[in-house]
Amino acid sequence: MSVHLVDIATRVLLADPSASLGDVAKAAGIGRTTLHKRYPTRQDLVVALADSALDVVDEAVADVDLTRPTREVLDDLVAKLVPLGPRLEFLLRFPGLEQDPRVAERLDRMDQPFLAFVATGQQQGQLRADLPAWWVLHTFYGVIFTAWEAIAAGRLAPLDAPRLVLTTFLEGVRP
């Protein structure tokens, strides 16, 4: 799938989760028949976009050494994930992706090393141990998602996002 088509299809479906293949084809400047040849159903396109987003995540974090100190790993993850914005937003926001068994399995497989990293950070006293590891991880994802939304809305400069993400995640919002 071309990057152009991925970007446009992602943007169209995030803006309108009920958009048809015809809507996507029109926005991409290609014929509906051409798109239907590649993706016979809308669900096929959605799964392909999810796979593409997961590939982007896998590639971005492949070289992150999760055995380093917790803060270094978090700095690295934020630096790699914040710029991915809409590609990853699709995974978190698009309804029903978790219903596809293959996508659900890939999401679970993607989370496993990070859950182990969180558990290690908890055991070492670097992260709160009184919260489930899955909660800590999904809170981290949530703060990154908030940064993506703020960047897209023009409220946050991309270069300011890592500091806000890490400060909020590690220190919370209490005075």
The other form holds:
2 protein chains.
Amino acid sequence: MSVHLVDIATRVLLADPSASLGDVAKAAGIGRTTLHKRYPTRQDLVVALADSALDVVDEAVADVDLTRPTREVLDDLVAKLVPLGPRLEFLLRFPGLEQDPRVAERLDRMDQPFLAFVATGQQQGQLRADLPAWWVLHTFYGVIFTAWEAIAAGRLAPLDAPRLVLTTFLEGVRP
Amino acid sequence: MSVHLVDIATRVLLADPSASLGDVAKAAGIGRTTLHKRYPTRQDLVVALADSALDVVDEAVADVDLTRPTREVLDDLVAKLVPLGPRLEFLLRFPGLEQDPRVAERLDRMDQPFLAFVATGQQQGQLRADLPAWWVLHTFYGVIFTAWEAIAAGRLAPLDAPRLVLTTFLEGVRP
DNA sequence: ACTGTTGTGAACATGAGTGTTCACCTCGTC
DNA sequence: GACGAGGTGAACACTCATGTTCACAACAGT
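Alongside the form predicted on its own that was just displayed, please also present the structure of the form predicted together with the DNA.
Expanding to the full complex; the earlier chain stays at the top.
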């Protein structure tokens, strides 16, 4: 039940960041008072959603062995991250989220292992070394985000997403 | 003066979509009353910003000859679109913007010439034909968006952006 | 049966954003 | 100097999200 709440709240607030807490409560099928009891203020709710999303990401990434061959790691990451959909989108796009110092710090820490992985891939010649590591990482996020959008809009079948994301990210759009 | 207003309003609302009209007016250095005279309701303002941004895009793209060789067109597009920065970001990311049918329709129409250009490039073997045209286009938007973010965060020098965007988009991150 | 926990709706006070009106000011134009 | 077109702050009423309190219902564990 509680797991559903953060999921629903994420979806509602992502669809309309100015949605009222009443809307969130109604969508979750609980009373507004109950929502207030768990999350005294709106900010508390938002931070909790961010924290939960970061937990989900940490959990998903914990399964991925970043020391394996680059290509396999990327396969795994895409397979793990794409299904997270709105949860990760919330982290990357929710307006004003980075203003909370704790969340900002966690977001920053989330990038660290990935940045190290990219740097390693570059040193080993698996990834282009003429691009900044952060650029490679953010491009990766961007392509995944594009895939989510397409899935949400019904343009892309979820099962097609990993192939599209990986081939575009690795090889670009030139034949 | 009026040109500055839409620019400032775009920046303020993009940084915080829930910013009050008072905040917008103050940032623009005008009275809230004056803002109300030009844009009677908040929705009027938002739609006007979207319209103005679409005008800017139309104007920028009108200069680009989409029938020239693929690579040159992409060069031109990146050079034109990246500097638009927040204006185009507003179009792509402002929450709830697509709910206005007129704006949604214009957004859709904005994509048409680009989609045709991509399709042509695919037929001529300049772009991979095994990817949907809309995917290629949205990936392109995504990379440009990533570049804006990096510029705004001070990580990327504006003059470096076109090279980074184009090389990543065309060739991917594999050596 | 008793009790503590949890959820619930109703009601209230508060504050903020919004849209409107009005009197006043400051220009450039005639 | 008169005039009209914008721009301005002050003030008002209205709506709505918010946070809080309260009394009550459901339920689990004792």
